[in-house]
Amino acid sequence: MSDAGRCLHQFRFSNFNEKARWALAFKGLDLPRKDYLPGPHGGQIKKLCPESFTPVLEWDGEHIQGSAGVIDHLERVQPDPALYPRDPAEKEEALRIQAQFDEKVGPEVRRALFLDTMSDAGYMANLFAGGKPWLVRKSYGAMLPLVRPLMRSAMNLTLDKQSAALKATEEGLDFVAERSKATGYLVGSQFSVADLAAAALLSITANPDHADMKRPEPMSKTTRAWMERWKDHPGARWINDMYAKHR
């Protein structure tokens, strides 16, 4: 299968983009990636899709926006190995859990993280612009005070939402820890879209040992405090286990 005309448009560090990357890797697809910088990305992505958010999968002239859409597309064009359970009831439950994490947990985890850490401009620039030339990283760090208002607006980053975001993060970790007790997985006894969605969207609490989501060292003070907050939670251990086994 040729990868010509196929590309993942992404943020380098993002739980929703990681979900799409993981699905591609699970399918054995090593596609080129085009990295965007949060803030300046809006106009560029809107040239591809109606909305400005990532990820966007470019596939033979088609543009599929959003991690759930990417996974659904991959399940149709390359069904093996499967992320959707074969059993209809299990498939319905796995998709329900994915939707729960996409709509309720993932955005709140992201909000909680950025409310705690986005004050560290240098480290934020390293996360999003890592791998780009030094001048780009330096310039992006310098412009982050201008980018922050755009990020705050796009992700509804207001301090009055911090408590609710932290509570939703903890509830997400509680859910995966409790739900996985029987088999290690969230639905049935095999890895599915439910596990991938939950582990990817919660990955920013666990710092998994994978190049795509491992935070650069030295961590900023706020980022290290964020990681310390969750490191002993059994849900964080489950995330690292899913990465070790399936990522």
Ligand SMILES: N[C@@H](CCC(=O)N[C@@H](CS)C(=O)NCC(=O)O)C(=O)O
Second form
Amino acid sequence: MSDAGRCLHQFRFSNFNEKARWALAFKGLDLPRKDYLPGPHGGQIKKLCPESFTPVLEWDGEHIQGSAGVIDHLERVQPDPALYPRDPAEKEEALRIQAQFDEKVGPEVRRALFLDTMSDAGYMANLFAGGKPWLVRKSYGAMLPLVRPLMRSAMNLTLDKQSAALKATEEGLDFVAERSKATGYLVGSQFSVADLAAAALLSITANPDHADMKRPEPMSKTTRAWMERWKDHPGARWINDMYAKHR
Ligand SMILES: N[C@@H](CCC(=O)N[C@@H](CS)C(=O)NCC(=O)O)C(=O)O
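The structure above corresponds to the form predicted alone; please provide the structure of the form predicted in complex with the named molecule.
The complete assembly is shown below, putting the previous chain first.
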């Protein structure tokens, strides 16, 4: 199959973009990626799609915005290997779990992370602009004080939301630890969209050993403290297990 006219428009460091990357990899699709920097990305993405958010899958002239839409598209164009369970009741349950993580846990864990760590401009620039030339990384780091207010409003980053965000993160980790006890998976006895969504969106608590999500070393002080907070949670161990087996 030709990959011409197909690519992933993405942020390098992002749990929702990681969800789309994982789905592509699971389907054996190694598409080119176009990296955007949070802040300047808005106008560029809006030239492709109605909203400013990533991921956006470009597929033969179509632009599919949002991780769930990307997965749904991939299930149609490349059904094997499947991410949707064959059994209709299991499929419904897996999609329900995906929606719960997309709507609630994913944004909350991201909010908790950035509230704790976004003060480290140099480290943030490294995460987002990692693949860019040195000068771009340096200028992006210098620009971050200007970008931060945009990030604050896009992700609703205010300190009064911190404890709810931490609580939702912990509940997400508790949920996966509990639900996976019987079979290792969240629905039935096989890896599905539910596991992929939960593990990708929570991956920012676990520092999985994968080039797309592993934090650059040395970690900033706040990032190290964030990792320490979750490292012994059984949910974090489940995420690393899903990465080892399926990513
Ligand atoms: N529901 C969407 C959420 C995507 C999302 O929140 N993307 C963030 C990055 S993690 C983004 O691009 N934010 C910038 C913006 O909204 O302009 C999905 O599942 O993809």
